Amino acid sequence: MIGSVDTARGLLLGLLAGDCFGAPFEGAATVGEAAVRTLEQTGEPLRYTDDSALAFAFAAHLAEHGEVRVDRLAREFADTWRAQPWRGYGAGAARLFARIAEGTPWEQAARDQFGGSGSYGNGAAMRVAPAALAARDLGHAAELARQSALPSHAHEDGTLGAVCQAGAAFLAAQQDPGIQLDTTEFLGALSETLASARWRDSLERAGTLLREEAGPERAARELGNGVAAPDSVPAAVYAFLREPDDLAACLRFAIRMAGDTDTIAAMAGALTGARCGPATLPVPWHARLEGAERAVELADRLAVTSSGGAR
């Protein structure tokens, strides 16, 4: 396992890089490798989306409190949206945060989404990776994830997406990057955090695809690449397990799965970054990423929190 500061920096910079590099391809039916490599080589600045904006808000919350305080977190998410509503929020998320900002209790606002079923989208999962930096163990990471999902995702699948991603980030952060990752062990431990046959089946399918060395197009067909949590979180875990030691390769793979490219790449990038630290971020990329300095600042604060310095 790498040091706590490097783990935190790697996680947040990996998430940011995935978001920034994935955003230009969001919604594409197919993405060729040449297109991704061209974007890598242009040198143009890259903006982050709501994925990073909310992940930063959650990281700041954990750095301040060392735990999830749901009422306050709901207001902070709403304030983050209100400050920059143009970051690419989905229509449902925008309505939710607008209602919370106007004074609607978050419990009601979350329950009312999608005709009363609650959101099963990947919004809670895309922002949750910092939970791994404040968690004592895998079970605690899952609990932090559940609490962090409450203000916005009342549907079980929305919550399970956050649990899966937080658990994966925690497990990735415990890895020694000098030792080959045991993907079977990783998927087994992650599956145990998910009390859902559907989610366990998805991880089992990911294991099969790994053994068969399935490429991004097949992985997207079998695991999904959409905005629903069950159709994107397992895909992000798969992209990480295909390329756990190389952030550029991991993001390239995730983006080539097409669909919700920014979120899938952000989740996958957080995992590779947590395992390998900031050194896995190609040096020329750092200056291109909007928010890179903010990511480092928050990572350093979270590293203090995880060492017992939280207030």
Second form
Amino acid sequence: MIGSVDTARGLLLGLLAGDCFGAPFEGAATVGEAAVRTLEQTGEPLRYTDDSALAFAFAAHLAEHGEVRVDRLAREFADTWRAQPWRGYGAGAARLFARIAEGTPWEQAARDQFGGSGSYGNGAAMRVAPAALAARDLGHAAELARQSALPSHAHEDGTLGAVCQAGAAFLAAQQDPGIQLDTTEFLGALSETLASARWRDSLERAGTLLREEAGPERAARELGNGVAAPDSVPAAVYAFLREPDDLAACLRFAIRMAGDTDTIAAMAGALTGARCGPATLPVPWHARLEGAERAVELADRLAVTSSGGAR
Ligand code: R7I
Ligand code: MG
Ligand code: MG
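Moving on from the form predicted alone, please list the structure of the form predicted together with inosine diphosphate ribose (R7I).
Every chain and every other molecule in the complex is listed next, the one we just looked at coming first.
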């Protein structure tokens, strides 16, 4: 097992790295292996997007309170958007945070999204992984995820995306990286946290694809690679389960799924990072990733605050 500080650092650095390496490819219909490897080798600095900005805000919230205080969290998310609205936020998310910043209660703002259906985007899932570091058990991780989704993602699928990703991060953090990951057991435990046939079917399909060793293109066709939570969270879990022991390989796989690359890679990277710790991050990346120092500082605060954290 790795220690709780390493779990926290690995999780946040893995999330940040996925966001930074995935961002230049966001929206691409296909991504070749050579293009990802070229980006790895250039050495140029990489900027993070809304995924990391909001994950950092959530990590800071949990480090401060050890739990979700929804009114405050809604304001903190809105303040994060307002401070740097150019970080590639979803169109609905930008409208929502603007309304909350103007004083609209989050309950109303979140419910009003998309003609009253609420958002099913993956925005609650992409920022939720730090919940795994404050959770006592898998059920608590799911509860923290639900609460953290409230200010922005009122649609059931937006919320379930957060529950799925937080549960996956909790389970990934529990694993001993010295022991081969039992992917069937992992998917079974994760599935139990999701009271939804659609989500359970998707995880079952991920299990079938794993047994058939499906590559990124086929996996993206069958699991999705879009901005909707059900089209991207299972894809991220799949990328992690294909490459649970090597962050660079995991991110390469996730980005080659194309589509919402920054977010799929950020979610997959958080999982591999939580399992393996920061040692899985190639050394030259630390200097290239905008926000790496902030990730480490937040991880260390979270590891101290969380009473036992993910282990
Ligand atoms: O969920 P959210 O924060 O988006 C996150 C994505 C990630 O890829 C980030 O990297 C960033 O690029 O944005 O933002 P939302 O605006 O709530 O949802 C994202 C998109 O999903 C929206 O812009 C819509 O295209 C779509 N969407 C919906 N469309 C119709 N009806 C989400 N919910 C709905 C809906 O209910
Ligand atoms: Mg983004
Ligand atoms: Mg994205």
